[in-house]
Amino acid sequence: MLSIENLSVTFKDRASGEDIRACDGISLNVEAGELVGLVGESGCGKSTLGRTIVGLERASAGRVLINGVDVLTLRGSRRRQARLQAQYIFQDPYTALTPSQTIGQAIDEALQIAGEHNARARMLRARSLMEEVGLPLDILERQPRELSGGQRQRVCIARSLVVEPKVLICDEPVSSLDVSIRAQIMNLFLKLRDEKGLAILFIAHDLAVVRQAASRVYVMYLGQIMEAGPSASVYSQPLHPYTQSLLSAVPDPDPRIERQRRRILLEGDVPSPARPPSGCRFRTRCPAAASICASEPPVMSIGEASAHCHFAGTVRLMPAA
């Protein structure tokens, strides 16, 4: 349903004039009825990728196929129509809503933009959407400031469903919510995935968020995919040193295990995307880096799970004592 092929996104740094490649040759796929996780540190390019898929940023190379059609090649009304199939859910549900509008007005406006000109049909559709996302009908008369964070995010999800999309791009949609509410919103995404057959790309910086929900996971660092594979294998037997370090930072719910765990500490800061390291982009922070890592870019290994590493699956980083 969603296929990204060798996608690159480049920005011009206003201060230095340098080209910043936020995404560099990204490829990934999401099937209908599947939730796929895209994880990595802040600033690695995850949100830029998501925004490019729905047309909020411009790609400099590559393809974005939605239901088999490359939307980057379309123009005018054909492109707008194709874009309707992919909807974006933002991280902060409060800033995503207009404070002066009631929820009913926000949904009604979206329905009008989608081409529904019958006022009664819009009202019935708005009521139906509230039921789909588990909200009471009186929410339609209220303003965003009167709702909790979880309720506002449900409203944003409802609004994204107005055009009956095939793809949802969820940009850290639970990171601003309380832990107890996160599970409810995650369950809502899973319900929509199953009932509507949606393809969901779920962006997160916290691997624990997508562990149970995602069937597959892509791990991103400095604009490139470092590892990809089924959730079970990525979490239990990570092939890439970067994935190993991320997983070591995920807290364990059992306090006894958590007290005994040791984390893999990475030295240094993430390099500038304007001047990425030669060879492997992770090599400047990788404890297992060798001379080949600086001279030759690694090729993605092939298998059920794959990694962008010269030593994929052969290196296990040791946690700090």
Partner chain sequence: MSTLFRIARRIGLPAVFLIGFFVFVGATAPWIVPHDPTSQDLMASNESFSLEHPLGTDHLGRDTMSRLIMGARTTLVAVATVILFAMCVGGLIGTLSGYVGGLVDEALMRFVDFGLSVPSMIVALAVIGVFGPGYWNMILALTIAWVPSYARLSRATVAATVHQPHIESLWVLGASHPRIIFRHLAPTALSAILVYASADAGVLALTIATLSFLGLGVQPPMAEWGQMLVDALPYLEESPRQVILPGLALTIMVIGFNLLGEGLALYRAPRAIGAKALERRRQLLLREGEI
The other form holds:
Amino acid sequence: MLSIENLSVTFKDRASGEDIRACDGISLNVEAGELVGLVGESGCGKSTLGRTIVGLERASAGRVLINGVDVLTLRGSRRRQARLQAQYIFQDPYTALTPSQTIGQAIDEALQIAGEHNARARMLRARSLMEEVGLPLDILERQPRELSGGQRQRVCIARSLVVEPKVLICDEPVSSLDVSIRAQIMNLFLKLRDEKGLAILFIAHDLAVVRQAASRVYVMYLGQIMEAGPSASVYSQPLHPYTQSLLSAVPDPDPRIERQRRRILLEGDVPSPARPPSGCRFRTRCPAAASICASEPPVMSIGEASAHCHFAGTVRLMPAA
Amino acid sequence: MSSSEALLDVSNLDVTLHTERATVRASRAVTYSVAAGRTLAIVGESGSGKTILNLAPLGLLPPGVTADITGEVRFDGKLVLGDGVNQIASHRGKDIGVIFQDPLSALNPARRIGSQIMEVAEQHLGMTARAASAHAAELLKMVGIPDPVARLSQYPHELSGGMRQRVVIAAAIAAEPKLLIADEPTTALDVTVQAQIISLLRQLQKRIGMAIVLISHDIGVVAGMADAIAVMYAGAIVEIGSADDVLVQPSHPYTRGLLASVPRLDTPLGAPFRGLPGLPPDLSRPLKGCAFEERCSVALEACGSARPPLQPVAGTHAAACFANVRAALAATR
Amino acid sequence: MSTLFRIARRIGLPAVFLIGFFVFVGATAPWIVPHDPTSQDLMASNESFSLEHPLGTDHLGRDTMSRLIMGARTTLVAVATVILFAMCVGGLIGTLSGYVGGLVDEALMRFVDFGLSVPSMIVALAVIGVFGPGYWNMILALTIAWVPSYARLSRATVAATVHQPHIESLWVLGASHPRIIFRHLAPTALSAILVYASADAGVLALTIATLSFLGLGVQPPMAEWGQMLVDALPYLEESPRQVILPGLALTIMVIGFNLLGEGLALYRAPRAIGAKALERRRQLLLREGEI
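Could the form predicted in complex with its partner chain be shown next, to go alongside the form predicted on its own?
Now the full complex is given, and it begins with the chain already shown.
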């Protein structure tokens, strides 16, 4: 349903004038009725990728196919129609709603934009959308600031459903919500996936949430995909040293386990995307880096689970004491 | 955790916040203590009062908020709050260090990081500028910043998020405080950096022997750092005890629900997410019974009309729940 | 009524009363003036306070009170017209610049920078130099001089808003550019300008008086405070009140606008609860007696 081929996004850094490659040759795909995770640390380019899919950033190369149509080559109203098939859920549901509009007005405006001219039809549709996302009807009369974070996120989801999208890009949709509330929103995504057959690209830094929800997962580092595969194999047998270190950093709520835990602590900081390291992007922080890693960029291994590493599957980083 | 050896001893702390619009009972009858070299984590979700409880007595309030604070706080054996005195704020920066959630807004963007750390050392340790500069470099080294002398002359925006939080920690411990209040110190950071910061705080604690009050909503972070845990809900402590007691054998239904909502790396793949139904109560309205009653799956009739007090479960482990008391009675019969 | 009063109290009663007073006087001026402000009576020139002329007369025997009242109207009409037009033009330029970005933004903002680097007074003088002095020419000149700062302000507001999720989400939903600009960005920019303009109106009133004082703005016999000052200067020693009264009116108006601007700027800022209300809240909590 959603297929991205060799996508690159380049920004010009205002201060230094350097080109920053936020995304560099990314390929991924999400099928209808599938929730796919995209994980990575802040600044790795995962949000830029999601924003480019819905047209909030401009791609410098590559293709974005939604339902088989390359959105980037279309122009005018056909592009708009194609683009609407993919909707975006923002991290902070408070700033995603216009503060001066009531919820009803926000949904009504979305319906107007979608071309529904009949006010009564809009009202009926707004009500059925509220029901769909599990909100009481009186929410329509309220202002965003009167709602809890979870309620606001439901409103944002309802509004994105106005155009009956096929693809949903969710950018950290639960990370600003309270832990006990997250489940309600996550289960709503799972319901939409199953009942509407939505293709959901779920962008997050919380590996445990992604693992539970996603059938497949992509791991990003410094603008490139490091590892991709079914959640079951990526989480149990990570091929890439970066995935291994990420997983070893996930804390566990059991203090007895935490006391026994040894972590792979990475040295240093993520390099600047304006001047990525030669060869493998991860080599400057990789404990297993060899000389080939600096001289030659690794190719993505092909298989059900694949990794962007010269030593994919053969390295197993040992946690430090 | 007897109060005689405690560095910080808080009893019956009530914080009421007044703004133009509303009056909020942010905390009620909160009692806890921390000993030197130990870490107490105060766990709760947004609006539970965990942050305001610690920052209001230090005089750290958002603009336009008036706080009424009652109760007693003893610090290092001295009464610093209660009985008409409030001297806690005078310890801030010296005996009490504070780390805030957002490392960028905690630093002055227009000043070099060296001078921001030196300032603390000069003011509280009475150091000369030269000594303070050496001290600042040493602190940066201690918090794991490479090339510390060169970093002194850099500005906050030149550092990554993780490095900035290390600078904030360096400034907070510059005067070698006896107590460190860390308010969500890792929330703005990535998991890999988070792991580094937690292990850094643990090392520093060992070296300086300071007590830490860790305020967090992240159970994973808490599990890795805390000796003792207080779980807050709607302004009150609903469960308190050692980290193992609270996280391994949670007694209060809220703690149990909260723990069940944390996704783990060993949850079955594709399982539905578990959380709590409903929303926390509005603290600007009076509460009759247990604040958790509406969302509780084991609520009894009594829960709607009276607020359950903290009752010991075993040893230092205590929980505020009527259902527990009844279950315990049934077991002894 | 009580909501109106609450809004007024939040802005600040002195500001609301001062500006409200001037607006009322200015709006009703032609009907409340005791005398025709332009009719001369050389027999009664430079008269002091009397029942007939409560604030006396000027050197041509014109009623000072009537001229002060008409002067308020002259100034306020000019201030309102300049702000209205400068706000529309500057707001539009700034909104477009901030929304489109890129080269358009660069070009427009360099133009605006040029306008801002020259003092408004100089710009106004240059425009008057081309079109000649006069009331409406002065208004045109001031509008041109005032546009750059409003453009700059609205550009900054829009540039800060345009990448906020609530605007981006409209774009993702397929909203058209005109809808985003006119229904969402422009109102935000206008409200920012309005707050700035209300404080800035004092400066504008002073500039109008200065231009008229220099003979470049309002022409006789139209009543205007700067004009009144010029007329009164030769008689400073024998009747200083003719200088003091228009000067005082101008000062009070400027103070009023400054207070209004400050009140509007802080309108939404959180404020501490008042002592009386605080006591009431505490009593209420005690009475509820919960715990």
